[in-house]
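In structure tokens, the next block holds one chain alone, the form predicted alone.
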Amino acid sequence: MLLISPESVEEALDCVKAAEHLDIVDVKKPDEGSLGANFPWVIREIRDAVPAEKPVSATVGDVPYKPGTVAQAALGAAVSGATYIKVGLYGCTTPEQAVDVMRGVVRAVKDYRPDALVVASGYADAHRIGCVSPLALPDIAHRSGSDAAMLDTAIKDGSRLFDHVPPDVCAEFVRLAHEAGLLAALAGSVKAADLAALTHIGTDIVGVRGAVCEGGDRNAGRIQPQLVAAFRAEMDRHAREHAAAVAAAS
């Protein structure tokens, strides 16, 4: 699936020129944080402004170790409209931590919208800001009751998701998810020429958003439909390709 990280409802709208060749419409606040927090009403505009079929996906923000804090926030999320709550885990410093989190959130918005998927995110430089191990994730999300674990770049300084989490790496953490029963999404500044690998690992969900703005730039470019359309075209090439080549090989 393809996630795309709108920042305003005109961008939003955007995405909405392109809704055939995106599967969940991500809202967040990317001069927040990586995977900063944008307001209620906006979440709800968004929510409005894109066809129903379409998840929308919500930002919790970049968190930090105050489970209860987090747990309010992610409700409010949801009763915004998204259907996917992104909690990112920067201010756990333990897997035990990040699950306290994970668990208050799961309850919060499980317990008002129970068809509600809760990610818990990680950050694959993780080593630069002291957050947990992007390996240490797909445990995370599975004891506490999350439904898909995630892998973004905290620091956006033009480094890369493969910098930080080569693919074997990425392979592992995708292998560690499926086995519990998850999703695995992975992001960060992701680029067309990265799908091969990512396709190749069985990733469920890639996050984009620098990829599909003008100038590839995620602050000041703003997302353009037909780059968005290009970046589906080469996911599908090669979706197709490696759906071929398994056939062979078997």
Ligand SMILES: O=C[C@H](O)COP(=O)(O)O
Second form
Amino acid sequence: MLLISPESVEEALDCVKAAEHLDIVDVKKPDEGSLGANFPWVIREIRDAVPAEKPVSATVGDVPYKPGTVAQAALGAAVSGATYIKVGLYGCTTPEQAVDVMRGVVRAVKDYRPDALVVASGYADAHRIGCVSPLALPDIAHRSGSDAAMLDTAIKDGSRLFDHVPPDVCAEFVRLAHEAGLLAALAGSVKAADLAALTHIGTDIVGVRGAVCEGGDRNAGRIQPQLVAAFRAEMDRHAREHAAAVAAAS
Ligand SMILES: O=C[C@H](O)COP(=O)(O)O
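Right, the form predicted alone is done, so what does the form predicted together with the ligand look like?
Next comes the full complex, this chain leading.
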């Protein structure tokens, strides 16, 4: 699945123009961090603008180790209409802290909306910020009852997912997530050139912003529907080639 992250209602409307090419519209506020949380009314307006059959995701923030605060914020995202709730475990230095936070989120969200999906997100560049390491995420997600384990990059300075977690380690991340019955989501300045590897390792959700913004600039550029369509075409091409290779080998 392709997840695209607009930061405003205007950008979400550009996503709507490319709705057939994407699977999830992910509301965030990049100027508040990699998984910066947007205002509840922005989530609501975007939910109202996006076709009903397209799920809307919302990031709850690059969160501190404050389980109660984060659970309440996650409920806010769900009440505002998001059915994927993404939490960036920025302030969690141990897996136990991360499980604590995610258990609160899962309970808060699922008591309100049992079919909502909770995404526990860590950071590929965790070593730069001192939070839980990337390969701990599948177990954190599993132990907390989350539905997906995700990696993004915390510091958006041009470095990318594979600069910090090479494809073979991402493959292990995906394997661990699948073994635990979770969806595996990967992001972090992902470019079309990364799609062959991401497809090959069985990534369920690829998250992008910069690659589909004007000039490849996630901050100054705005999401362009034609770039979303082109990115999707590349994803589909790799999926077809991978399926053909698997069929030929069996
Ligand atoms: O969840 C996905 C992120 O928005 C990725 O953003 P990026 O591709 O600019 O790193």
